[in-house]
Amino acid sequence: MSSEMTLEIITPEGIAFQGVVDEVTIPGTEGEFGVLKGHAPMLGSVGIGTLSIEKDRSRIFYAVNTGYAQVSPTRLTLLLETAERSDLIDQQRAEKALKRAEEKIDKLSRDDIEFAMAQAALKRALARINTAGKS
């Protein structure tokens, strides 16, 4: 068994991260889960939230938006809609997106198809705000 775990984060824009890591904490759709080297093979779904990567005794954070995780004992591949590193998040833009989503939710009924889309936009904005500046 290899003594390393390789992480690859792939989005439609390309590879957001690739490298050897010690631990990854993922916001799953059914709750947060962690992956270490030697983890049993599994497939999981990723929700909206903050992804945490431990590498060389420091942490790297990403705001992520839905996707899938494929885990093997030596490799973790995340296929995500978006992944934005914490130090690259525009806090003001995220706060404006949050305000827009809140205003839209206030105007819509729960039965409106746009209500669910506005809720998802709200969750994405909150994830970006909560992740911004983490190091």
Given for the second form:
Amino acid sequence: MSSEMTLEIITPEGIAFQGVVDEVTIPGTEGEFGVLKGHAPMLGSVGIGTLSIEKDRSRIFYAVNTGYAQVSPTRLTLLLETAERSDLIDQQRAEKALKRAEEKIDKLSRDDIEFAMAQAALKRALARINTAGKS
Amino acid sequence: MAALKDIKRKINAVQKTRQITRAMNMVAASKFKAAQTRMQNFRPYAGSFMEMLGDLSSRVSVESHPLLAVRETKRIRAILMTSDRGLCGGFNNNLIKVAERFIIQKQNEGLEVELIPIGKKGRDHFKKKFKTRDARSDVFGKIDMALAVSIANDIIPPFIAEEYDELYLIYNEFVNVSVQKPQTLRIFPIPPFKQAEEKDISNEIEYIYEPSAKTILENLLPMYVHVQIYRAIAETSAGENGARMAAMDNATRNCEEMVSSLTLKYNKARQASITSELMDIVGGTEALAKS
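Would you mind giving the form predicted in complex with its partner chain, to go alongside the form predicted alone above?
Starting with the chain above, the whole complex follows.
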């Protein structure tokens, strides 16, 4: 088996993380899944939520927003729309976004096109608040 | 001595203009740097994305995805990206010219063309002369993926609903600071992807897909549109600021030239006035001495 696993988190704004890690827990669209070194090759889609990275017995958290995970035994590449490290999250802004999304959802009917968008915004805000609380 | 004063005033005015153009050049330079960094940061994402898409499309085939549908072309739309502000040389004009040529060419083929202007300059130019829709302006201040997604949401549903049959993107390809190249790119129907090069052994391994490979590929196609739009916006923005830098640099240089030629003129006029005064005095004393 390979001895280590390299994680790379790539977003449109640049490379958010690059390094050797022990374990990564990913919020997949089909449910959370963990990746250790030596994982079978896999391509999975990532949803909105908290990504957790374990390295040398300490954990780093990222609030992530939709993308894809490409897994090979020695390499994990995450292509994500956004990834924010927990200690860099602006909690107040996230809470404001949450409030805005909640108000929007109250006003809209379920089959409105904007409803799904507001729902996604709500999820994103919640993910950021939850992630920020974990650091 | 009115001429002297006039020249002096003109010199002052040109010097002030030079200060402004130089300041604008510096502002454009810092914006350009930010735009260039954005473009560079985006490269790994776009690269990995295209790699993944190419790899996946060589394993699974999607014949029936609505974004790949080739229909008999009757109505087409074109996104035109221009900047919001001027003073950047021929940058916007070049893009507008390409758009005009494109429209005429397509209309001659008997197609119905609609334009989606992004950026104030293109919008204002075509507002009265041509059918436009979904116009946007003031978008270059904050460029992110959400913007690309929101533009894509204007164009994807009508294409699937068969409101139009082809979509083109007219944008500025960034070559380097001084070279801007207007480009026309077809977005819909999405052209077939380049198959991955000769597969090596690691590619032979079966992948696990979560959810199914087909679902992933279907979700990747709209993302391909996002990536293309984002890239076009980033390149157009870098091009705009590069062009403005060059234009303002030129303007500053022209001001300097003007100042030096005006100073020369000023000195000549000053000398002439001194000479004529001297002549008066000399003439006066000579007249006195004679008497």
